[in-house]
Amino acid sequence: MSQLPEMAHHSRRTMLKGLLATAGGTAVMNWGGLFRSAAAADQVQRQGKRCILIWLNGGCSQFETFDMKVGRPTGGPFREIGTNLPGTKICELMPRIAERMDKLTVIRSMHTSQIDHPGGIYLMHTGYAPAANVRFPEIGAIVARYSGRPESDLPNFIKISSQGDAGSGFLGPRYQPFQLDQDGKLPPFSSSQLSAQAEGLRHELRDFLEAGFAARSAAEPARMHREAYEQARRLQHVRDVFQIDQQWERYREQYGDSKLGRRCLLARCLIEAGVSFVEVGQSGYDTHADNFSGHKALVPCMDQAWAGLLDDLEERGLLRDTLVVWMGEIGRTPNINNRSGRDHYVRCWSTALAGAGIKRGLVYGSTDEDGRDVRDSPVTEADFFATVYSALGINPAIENYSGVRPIPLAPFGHRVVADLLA
């Protein structure tokens, strides 16, 4: 197998000239990336931002939150407040958003390609659609790779109770999501049953193995294999950032007594420890049926953890620094079915953000009278991927390699939408 020269991988004119293929022609996946520029990881890194993802399984309806079409056919039955944001109204669900709509920025005017869960799913972590013969890395492992602390005993990409998939892709086992349970509990590896000096000597009677083994081979998935395990070892020295028990006693009014609740008080405190990314997830708004009665159960206590995280990462100086996302796949539609249910929509619908890198107290884009199409200023996948980068101080253009096939962090075509960005 021949092997691309370094500098072929800097110009898309002679990317060819080195192609990396198989015997049967197909292109060689790239574990690790080949990075442009590991120059714009140290930046990044040195600027020191972080993010978490809101993340709402199923497709959260625009109508029932952000985007009220209150007195239309497709409006439903709950009534606008306002917000301290003037002139913006929002659903009567979202009383406490309402009062810190002058720390967001909502977009009405989401336009995206994937219709369906999977697709939806795949598509908003990643930024891309589904390939046969490319695994996108998540969202999470980017900023893992160009904003995390290679150093840390904390993983830099943690995932509580998600429904993402995509993983780290491309870029390897190294910016693989480490995943906690509904609960943020630890997984059962994490701990060793063995007493301390017992795991010592099984250490290093591994490590002098594994040494000897490297040293007669440099196969990259022996490295991975020993990078994990370390990592693993590692983690035992920060335990304790995972128990919150004490603080939750002290903040679960703030956030509210609720499992989401829980969730973006543990993702607060992995921010505050150096992780780099979290993802926390609230699962059922696939509301075909019910859509009503399901949001009226679901967004009170979404509602009252997402205010209640942004007061306390604005309260300890975290928000400048950490960006908050809020999506989910899909948008609702603007018909009512026969269920009393929404079904997936994705014409236009709304997303929202704030903290570090983002204008505070916009309402971006509309949608036409009844909800049906953006009337403005849409905004698409790679548009929202490119301007959260940015955000956090990413170039979405830096290109990272599958094979031989340059890739950008945000798709060819995006455009950093500079009106949502402080």
Contents of the next structure:
Amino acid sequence: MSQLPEMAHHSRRTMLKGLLATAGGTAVMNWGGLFRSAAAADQVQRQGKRCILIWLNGGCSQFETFDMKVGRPTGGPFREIGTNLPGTKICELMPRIAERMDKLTVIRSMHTSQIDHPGGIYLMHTGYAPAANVRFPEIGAIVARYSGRPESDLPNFIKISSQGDAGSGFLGPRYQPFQLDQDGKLPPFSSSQLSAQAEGLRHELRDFLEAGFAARSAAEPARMHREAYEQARRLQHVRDVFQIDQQWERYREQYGDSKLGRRCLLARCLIEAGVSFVEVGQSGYDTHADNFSGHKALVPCMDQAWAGLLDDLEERGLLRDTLVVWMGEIGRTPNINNRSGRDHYVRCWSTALAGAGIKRGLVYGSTDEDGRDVRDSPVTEADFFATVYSALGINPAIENYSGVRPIPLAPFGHRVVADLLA
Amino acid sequence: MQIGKARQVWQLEFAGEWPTSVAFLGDSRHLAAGNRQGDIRVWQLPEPPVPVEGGKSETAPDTPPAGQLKGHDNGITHLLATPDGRTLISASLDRTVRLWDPRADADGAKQVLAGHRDWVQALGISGDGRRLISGDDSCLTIVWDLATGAELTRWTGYDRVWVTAAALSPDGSRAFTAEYADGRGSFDRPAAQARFWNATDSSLQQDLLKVWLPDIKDQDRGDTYGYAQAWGKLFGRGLVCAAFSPDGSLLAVGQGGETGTGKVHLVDVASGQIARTVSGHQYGVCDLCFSADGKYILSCGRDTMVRICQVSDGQEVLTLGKSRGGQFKDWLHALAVSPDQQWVAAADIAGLVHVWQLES
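Swap state to the form predicted together with the partner chain from the form predicted on its own:
Starting with the chain above, the whole complex follows.
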């Protein structure tokens, strides 16, 4: 059963407040601007919770990570190792995470609906399947909207070499992700070729012209355009946050000498600096061919980077308020194909959570002996996002409007999996 | 080797997990194959049935294995036999190399060569059968004395780079190793290596990438993107098989992984230059060997074919098996040639061991 939404019923007047109308009278997105939604954001912001998403692009195999079937025809060549959670074993490719299982909640019973990459990436970034008439916002945009600090010079939603093109959806351009490249470097457009003085003069001129335009036009896009420039200008004050070379020398061993390790260190630095959502990507998991060598190449460096991140967050006292989400868009098939690969699978697969609002040392749900079906406690995408939002202190039933349509943060029919929450 | 027609004489079913390796044991009737689970089975092949005149059967007969060798608890990656066929050598994902007496009744290997730290994915034997080379996924290579099972020398490469192929020259004095890092974009380190070594003292003899890619300087090898691009053109997704010619003058290396068309390069050992590129298997080469007279190179791959090419000019002179169609096919994972050079065996990922007879 889904929770009764706190604001499940909006009056017609409230709904209309949330609409913008064009000159022709067509309803357009309100960029999430409902009054109650804003009030909810104020409440959530005070909690100060943040989120890091480790995104395993292509779909990491549950059989080669958290849900092994050693000795079964579906098992593959890797072996299990014990963890610091009594009775729980995981893949030998993750020895460091094995020693930190007491910090995690692992969900072995994910059961989702989109089996291919575009749909799966959209689904596991928004909670919703792609739809022609609604642009759903990504989790990063939602966290930025409700937990982010509007006054911050830093963007509230940053992606480091990751995927997902839903962006801020109907929440509007203010919550679009700020993209960094695979080395975590700022994009070229973020730095000016002009001197500080010339740049300041240019800003004043642009501001003057835009203020004049804004006085004649109340159109939302014009305001957003000004805000985007203002954000870019403010970013110049905090560029040092993105420079982690010196820190990298100190933390290289802890995070592992890999690009993913460096991205995770940068994520920690950004979170510490006040960014509310950082997504860190690792690509290459779509192993239709050579699944085992593929995972052998990818998982160990992910293991070290993830473990290093958890340790670092905890040592700095940040893990209590930072939720670390580990997932890709799909799982992989039990059957091993004739390319020594595993294909896409969403009937049962694994994700993991740690930190803010989440129980420590829990393995939730299970699958059958060959990993073909969920045996108990299925978690749908709606349940997953509802639970994640709840852990972050965001009511998953909060509604925004896309046109006249109310859209809850987590899809209708969701169930908050209370067993996962601390 | 006499190349004329070829006839498939046996189609041996390997029940259970798919076969990954195959070797003849001293003669053409004695055959061993290993699989992805760690099982090794041995066949004593009877006289093949005479084909029916005008018969058009698509399948060859099966005959059950005579025995099974138990000991490995994870997949077999390679099987080799000493020239006299009295010792079978297996490499495995269980991190061991094992020596077996395939004719003995006793269970278990006669010797377990422990020393590897990770999956043993590369295995080679010198032409005189006195030395063995093995390489693993921790980038550790070990040269062994086969008579005693003692380590002669060892060397290591970069962390998280794998030894994907290893070979010894006929006299065992020179070693070749190929290394490769899948997921190379994750690291600031060289994506791959191909090197000749002194197999006695592990000193580096020649870095073949300096010959093949002379424009790439040492300091650029950490630039994984540029380096991998250059590497990719030459070697696809890594070299997964290697063999010296019987006279030691050539080295054959095969492009593996799922790549466009896996090629076989013939390398002049004296200069390190690629002398010729022969054959090609769609989606990658799996295994290769020279004929005993050095005139032919045989390879198998992900196109479900065995291809036999002339070393002298690279011309393909015979193919065994049939392409199974479709975008992706099964693999012929490994091949072996009988000591009398008249029989060829291939391990098929579909669960079979194919045996062909070459007829002059």
